[in-house]
Structures are given as structure tokens and as C-alpha cells.
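Here we start with a single chain on its own, the form predicted alone, put down as C-alpha cells.
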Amino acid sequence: MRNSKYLIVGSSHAALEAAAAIRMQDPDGALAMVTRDTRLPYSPTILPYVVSGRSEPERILLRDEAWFADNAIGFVRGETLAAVDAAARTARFASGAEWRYEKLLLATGAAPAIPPVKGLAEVPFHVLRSMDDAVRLRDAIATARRAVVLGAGLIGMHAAENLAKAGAAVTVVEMQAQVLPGYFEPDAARMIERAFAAKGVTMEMGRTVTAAEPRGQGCAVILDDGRAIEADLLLVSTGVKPEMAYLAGGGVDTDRGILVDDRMRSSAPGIWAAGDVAQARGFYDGAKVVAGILPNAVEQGRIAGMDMAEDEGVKSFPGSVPLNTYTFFGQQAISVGLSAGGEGREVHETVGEGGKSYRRIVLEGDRLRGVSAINDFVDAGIMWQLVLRQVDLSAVKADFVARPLETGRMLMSRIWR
């Protein structure tokens, strides 16, 4: 059995931020990072660009071997966590390897959620969550002529664009009434749908797949209205679920993810969780949510690492605020925070000339609650900070609604001084 003061399972943003935070406070404590991936660390957010061919797998590493050596971090690849004994403070991996730890960070991310579609397990399909997935999908796109994408989230829409650009006949099937339902209101979603339809992509919104069956070298998916759509490439992108089967033996409280407090501590002493696997406080109402976005992973990892190393400068997690940026066919969309209106909220919508741009600002009192935009640059990072910091807009409210980019930058320049 191997021993480590700090054991981090996972190797993406949350894990790396935690390791860096630990080393800032404790440069000598034994620290190991163990990951199921066989590659050096990379960001899952870059995978669509590997699929498109814009990025090569070897050129998008977050850290290299030298970084681990320089920081005295043992980096172990190709090991999948199988079980955690919280009472004994041990972790067992699928290979049979065991580790004893003093402090454990679970940053194991999420896995594709496969819908319970009759016959789906009997047909070939792709998912996109790892670098190996991206390489396989990239190679398959090169020869695909008819493709079906299940799910109109960010991954599905990126893939549909790449397939269309490669010359395939593409159909996107989404059970919700619109694309990107978690990010945009219907008017904005329709702008995105029109852009895809203009490129020849068939958008089947509000439809479900009831079955899948083999057809030659490919397959067919059967829609709820009885139509069959044949494809030689099928991508399933219907969401993700946190990787936490290794906690099936109990000892750590879970819900939709691993439940953590504002220092990323789980219910078990000596165990923290961060990133896509963690269910932490939401910003707006305090309810615990799983929010798989990069800024959250970075912040949660940093907080967990500082807390593990007993850094007195650690601050509590402020809560999850959604943030996503999305580029499609040369157009840009962003979504920060809430997009829906509701009691006590003001909604200000602006549609550009010819319907080519869109902006939606959601305010509550004198505080920003969310911004979404298409082809209207508003600086997502600054909008995110204004929401998180609950900046008082009372003195500049009208200016902010009219010119959010310039007004937001002015406000943040004062705050950051």
C-alpha cells in the first residue's frame, strides 16, 4: 500500500488548482495525483476543437511532466478509482492498487449520461468526454455522410457544426423545445437554430428517440412520431453525471453529486470534492447544485487545496453562477447567470437590426442577475464578476442597460484598483 499526505484523484482544472494551492502552503508534504486518463492533463473544454481539427491533442496540455517534477507531485496515470474507505482513509483502484491518505480530494469529474433508449446498446455510437473520445469522433467525422446528434447542448451543437462543415447530412434531435435550453431563452435559441438550419442541419426540437436499431454499417433512430432516421454516425450528447460510483459503499453523503460545504469538505473527515463531481451551494438561493463549468472547477479546486493545507487565507465558496461562451458558424453567444425573468426581476431585451444580434439583461433591484447575448459582445468575465460581487448598479442602471460592455468595464476598473 502506498501512502501520501495529500491524495488527489483526477487531473483536470479542479485537481490542478488544488495541487498548486497545496504547494503554496505546504511545499514538502507528500502529494500524489492519480487519474484514470492515460494522458497528461488537458481541459475538457478544448475537446470540440480537437474534433474540428483546429487543435492537436499533443498541443493542448494544461501541465507537462516537468511541472509535476518541479512541484514534487507524484503523477500516476491510467488508474480508475474503485472504492473509498472513509473510516480507514484508504482508496482502492480498479487495478488493485491501494493508497492510504491523510487528506483526499475527489475531482473525478463526470461521465456521459446515456439515455435508456431501447436498442441503443446494440448500435455503434460516440460520446465526447475524453481526449480519446475526441480523436475517435474526429476520425469518424471525416468519413460520415449521414449523422444524428442526440441532444442540443453545447457538445451536441459543436459536433453538429463540425459534421455539417465536413459535408455530412446532419439531424439534431432534442427533447426540449429549443437548443441550449439551460442557457438561452426561446428567442435567442431560435436565432441559433436558424443559423444551423441555414447550413443544412435538420433541427428536430421537442422530439424524443424511442428506439435505435442496426442498419448496415450504421444505425437508425426511431422518433416518437414513428419516423426512422438513418445514420452512419450517431453521437449521444444528452448530458453528464458525476463520477462517484466508487462511493457506493457509503461513508460520504451524496445526492446528484458529492455534497460539500463552502470549503469543499464532504461529510466524511479528511475528504474534499471539487469540480464536476461536487454538489455545492448555488449562488442565487443557496440550494446545492452540480454546476459543471470551468470557472467553478478552478475556484472549487483552489478552495479545496487551501483548506486541505490549512491556509489561513482560504475564503468560502461564493456559490455557483453559470457561465458559458459558445461560437457557432462564426457567430458568438454568451450566457452568464440567470436568463429567465420572474417575480421581482426586470428583463431588458434588445434585438439588433435584421434580427442578427440579441441581448437580454436580467436585473433584480439594482443587482445584475444574468446576461445572455448573441453577436453582441458584453465581456462574459466582467458580467460574471458583477453578478458574483452583487455590484450596486443604482447610480448607472440606465447606462448599464444601454451599454453593458462599457459600463461594466468602468465599474470593474474601479473595483479592481
The other form holds:
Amino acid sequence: MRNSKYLIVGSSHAALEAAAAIRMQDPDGALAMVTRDTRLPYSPTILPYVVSGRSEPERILLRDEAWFADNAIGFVRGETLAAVDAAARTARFASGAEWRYEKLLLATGAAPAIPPVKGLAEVPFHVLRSMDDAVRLRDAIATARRAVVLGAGLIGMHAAENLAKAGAAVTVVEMQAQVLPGYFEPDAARMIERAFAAKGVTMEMGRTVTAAEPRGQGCAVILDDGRAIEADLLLVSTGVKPEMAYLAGGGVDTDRGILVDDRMRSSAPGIWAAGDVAQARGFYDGAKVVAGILPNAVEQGRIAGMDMAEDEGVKSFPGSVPLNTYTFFGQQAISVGLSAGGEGREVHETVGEGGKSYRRIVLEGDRLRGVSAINDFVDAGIMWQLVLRQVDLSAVKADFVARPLETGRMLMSRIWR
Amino acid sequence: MGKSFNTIQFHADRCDGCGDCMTACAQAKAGTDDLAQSRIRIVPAGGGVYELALCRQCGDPKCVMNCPSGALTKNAATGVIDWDWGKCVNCLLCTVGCAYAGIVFEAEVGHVTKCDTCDGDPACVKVCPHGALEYKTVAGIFNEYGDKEDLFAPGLSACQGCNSELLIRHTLRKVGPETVVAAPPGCIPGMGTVGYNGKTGCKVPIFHPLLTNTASMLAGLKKQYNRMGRDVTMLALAGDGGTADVGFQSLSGAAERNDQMLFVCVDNEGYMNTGMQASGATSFGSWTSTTPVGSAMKGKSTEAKNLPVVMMMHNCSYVATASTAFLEDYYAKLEKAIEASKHGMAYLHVYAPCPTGWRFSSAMTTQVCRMQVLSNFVTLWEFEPGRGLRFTHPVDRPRTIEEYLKLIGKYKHLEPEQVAHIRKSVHDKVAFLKRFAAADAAAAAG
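Right, the form predicted alone is done; let's see the coordinates for the form predicted together with the partner chain.
First the chain shown before, then all remaining chains and molecules of the complex.
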């Protein structure tokens, strides 16, 4: 049995920020970070760029060994968490290793959610969540002729772009009627879809896959309209689910993720959770959501670490705001907050000349609720703060709608001063 | 850990939106006048007011935390957030983290850009015609002197919030170990610098002269060291009573003879160590225990004597005023004063608002120091023979005197006519100094 005052399980953004926050307050308390991965820390967000060849797996590491040594953090790799005994404050790993902790942070992230499609388990397919997945997919793309991507989220869209650039015939199948649902309204999604179609990608929106069948070295997927699409490369990117099977023994409340309060505390004393595994307050209605986006993982990790180290400066989590920056075929899409209109909301949509750019601002009274834009840069960080702080825009509303970039910068500069 | 960094400061009140900084940046970074290439952005805020979007080189940089590729890092040596194009994947997540628009994407450029402070020599600052941009290098002081030995013992018992302890620790670090310190009666020996029970609170020789003979004793000691051939600095750390009142006769004599010493007056406007009695440096209207507020008296009825001006009229080698809210200014003056003390009398008059005696919160000392200067209640200047008087931190658009007075309990009782009196005397004092500065500047030009 090993002992650590602080035990962090996971090694990506939430885990790293928590460790840094703990060390700001408590330079000496024993701190161990144990991770399933065998590599130094990296971000799941980088994986599409490893697939595309833009990033080398060894050049995107977020920390080196020296960082762990300098911060007196024990870094243990290749250990998968198997069970947590919240009452005894112990954690057991798949290897049989056991740790006793005073304070435990669960930052174990998420795993691909595999849809219940008949025959899918019998055909070869890729997922993209780990570096090993990325290297495998990168190598497979080089030789793929025909590819099918299930799911038009960020992972699927990045992969589809890479496949198209590599010369494969690509079909993207999405159950919902548009790409990137939740971040972009249909008009904006159409612009993205058109860019893909122009590059020869077949976009099958509003379609489900009813079955998958082996075909030679590859497979065929059967759509709900009966068509069969053959592929020598199949990527399943239909979303992720929090990695929390180790809590099956009970003792910690879970729903879709690990339920946490505004300090990232779980229902069990001495256990915190942050990042893609945590289900925390949503900003708009307070209902708890699994946000699954990097900037929220950073915020949550910091808050968890500060709270674990009893840092008096800790502030409550303001709630998850949907955030998305997405680059496709050299074009930029940014989404902050709500994109849907509705009761009490005021929507200003602008389409640029020739349909090449797009901007949508959602207001509620004099408060900004969301901005989404394509090929029309807005400072996502400033927009996020304007949403979170519910800044009163009444004096500058017309300017903001006309020139959100300049007006946003002016407002934040003034607020900071 | 604990390193400080330089930074670009923006004075919005001086910016007229000319945009020279942006052009200079675009030229420095991309060799073009295309403002899309500028990493500094001046934003109109209406009514002739301008705001700024620029990388703050944060201590807890959210752009770095949000970067999935390791392309952004905080440089431990310079404090600059470094960006590595070779690692950047243009995902724009850094822009989600930044609430200042300090790292932004421009389509013409094709990738995110941010300020790198031009390796410590920012092009924007150099071209600003109005001083609206300033490259603050005060951090270097902390880095340089933070590593030097603190020559006072830990555990001095100054009042909470006292800036005198800060001041003397800074000063002796800079003056260095080859020093003899004289600390006449006042707060500085009172907080334990001269020690108790045979132990001193200082790691260099320190002694406790009478209020009356500080300058004479240092003058004699210096002559003996000179005779021995040793280069030792004579440093007085005296209060305003030990300087302006009781100690003045010996100080005036030493100044007349231009004796080699560095005399620092720590001016807290009274005898704060012994029960807050008024001194010749106590300002008009102040409540003290000897200028009470009641039916007959409304605080001090006479003006403070302007001791640094009095010293300027002696034969000193260097005279300056200073504030602990402007440490860069203080260090520059201290450097000149140390040099001048090798040849003659250097006199530094440092303003030291006293939370205990002046009745303000101990957390507010630096703010009170700053407001003294920003309201022109005190002025920062230096005088060198041959060069004359020069303002080192001119305040052309001062804060109202009420803004300063309201921070301080000893002025709480002031009646409107007393405030008007103070306003006029502040105005007159500044005008008086300006006449000197203008005459000296004209003489230098002519």
C-alpha cells in the first residue's frame, strides 16, 4: 500500500492544472499523479493533428520529467484505476497496486462511446482517444481508399478532412440533421458541410447506420435507407462517455458523469472530479452537464486543486459554457455559449459577401448569451467573459452587434482597468 | 519562483489613438504597414478615449493552459509567453483562454499572433509620442536586490502596514555592507534596528545618536574612515523630527560643509513613535496629540516646513524627494545619492505615510503614498548642483486634494476652508518648484 496526501488519477489538462494549483498552496504535501497512459502528458485535443501529420507524437507533450521532479510530483504511468473505496480512502489499480490517499482527484477523462449497431463488433474500426489510436489511424489513412466516418462531431470532422486530403473517398454519416450540433445553428453548419462537399466528401446528414458487415479486409455500413457503403477504413466518432467504471462499487454519486458541486467535490468526502469525467453545473440553467471541452477542464482542474489544497482564493465554478474553436480546410469556426434562438432571445445573424463568412449573436435583454462565427474572427476569450460576467451591454448594444470584435476588446480593456 | 518580470504599461489618459504603436509593431514584426500584423491594438472607446488589447504576459497564463500542443510556454527567464510556430496547430483554443485579446487570429496572417515584447525592447513604446506606453522595468530591481542579503535582521517590530521597514530594507540592500548606519531616536530604532539587550537588529555597524547630533557624528566617523583609507558609506536613517526640528542644527552644519554622507529623512509628519506629537514637518490641518481637534483648535494651524527645499538651498551634492509607491524612481535617486555621498552631502527626503499615527488602514499605505504623488500633495524631484531642479514624476493632471485627504483619518475633521487652504498651498508649492525647474531648464538650454 502506497500513501499520498494528494492522489490525482489522470494526466491531461484537468489533472495538470489541479497539480499546479495544489503546489501553489502546498509545496510539500505528498502528491502523486497516476495515469493509465504510458506516455508523458498530452492532450486528447491534439490527436487529430497527430493523425494529419501536423504534430509529431513526441513534440506535443505538455510536461516533461523535469516538471514532475521540480514540483515534487510522483508520476506513475501505465496504471489503470480499477476501484475506489471511498470509506477507507483507498484506490486499487488493475495491476493490483493500492494507494491510500487523503484527497483524491478523479480526472480520468472519457472513452469513445460505441453505438449499439448490429455487427459493429465483428468489423475492424478505429476510434480516436489515445495517442496509440492516433498513430494507428494516421498510418491507416495513408493507405485508405474508401472511408466512412460515423459521427460529425469534432473528431469525425477532423478525420474526414484528413482522409479527404489523403485522397480517400470519404462518407460522413451523422444521425442529426447537421454537423457539429449544439455548437452551430443549421445555417452555419451548412457552410461547413458545403466546404466538405466541395472537397468531395459525401455528407449523409440525418442518417443512422443500421448494421455493419465485414467485406474483405474492410466492411460495409448499411444506412437506414438501405444503402450499403463499403469502406476499407471505418472511424467511429459518435461521442464519448466518462471513464468511471471504477466507481461501480458505489459510494460516489454518478449520473452521466461523476456528479460534482461548484468546488468539484463529489458526494464522497475526500474525492473530487474534474474534466471530461465530471458532471458539473451548466452556466445557463444550472442543470449538471458533462461538458467535455478543454477550457472547462482547465477551469475545473484548477478549482479542484485549489479546493483540495484549501486555498482561500478558490472561486466557485461559474458553470460550463459551450465553447468551440474549429479549423477546417483553412477556415475558422468559433462558437461561444448558446447558438439557438428562442423565447426572450434576440438573434442577429450576418452573412458575409458571397456566403463566405457568417456571424450570429444571441442576446437576452442587454446580456450576451452566445456568439458563433465562421471566417469572422471574434475573441472567444472575451466573449466567454462577457457571457460569464453577464456584462451590461445596454450602452453599446448597437456597436456590439455591428462590431463585436472591437467593442468586445474595448469593453474588456475598460473592465480590466 | 519569485522572479519578477518587465511589462508594458498603458496610460489610457495619455493615448490619443494616433496608432503609431501599431505601425511600429507591424514594421518590427513583419516589415509592413499592414496593421493586421500588429500585436498591439488600440481600440476606440468613444469620446476620444482609447482602450488597449495586448498580451499581458500573465503569471497564470490561460492561453498556455488551454494549448493542447505545447506551442505556448511561459519563459521562466523573461516572463514572456513564447509561441512556437513549429508546434502550433492553429486550433485557436488559446484565444478562448485569453480575456484581453492578447493572442488573436488574423486571416491575412494565417496564424495566431501575440506580443513578445521585442526581446525586452518594445518597438511600440519607443514610438509613442505621448508616453501612453511605458516599459516598466521595475521588476529588475526585485530580481537584482531580492537576491542580495537583507542587512536588517528579520522580526523588526514596525507597526502593521508601515512602509519605513520596507524602505530601510530596500535601502540598505542597495547601499551595501560597507556602511555605518546612524538611527537617531524615532520609529526606525524603535522598531528594533539598533537592537535590545546588547544585540543589534542590523548586520552592519549601527548606532543610536542623539536627536541633535546625527549628522555631526557621521561627519566625524567619515573623516576617521577616510584617514584609514577605507571607503565606507555613512548612512543616516532619521525621522522628520530628527531632521527638520531637533536634528536640524547639526544637519545644516554638515550640509554647509558638504560632508560626505547619505542622509535619508523618513518623513511621517510627526513624532509617531512617542505618541503622535506634531513636528515641523506636520502638514496643515493634521490632527496630532499636540495639535488636537476641539472647540478651540482644528488640528495644526501652521504649514509644514518644506525641508527638501531648505536642503536644496544648502551646499549639498544631491537632494531629492521620493515615495515608496514609486520604487523605480527611488532606486534611480538612491544610486545617484550613493555616488554623491562619496564626495559630499546627499539628502533624500522619503515620504512615509503612517497608518498608526495618521489613522488609515494598514492595507492602504501604498495607496496613500501613490495618492500623495498623484494629487501633487508631494512632488517627486531631484536637485543636482550645476543641473538644477528636475521633476522626476511630473503630474500634469493631478487628482483632487479631496481624493487624497479623504483616505486619511487625521484630516477627517477638516472644514471646507481648511481644505481650500490646503488646495491653495499645494498649488503654490508646485508653482514655486516649477519656477525653479523652468529657470534651470532654461539655463541648461541657453
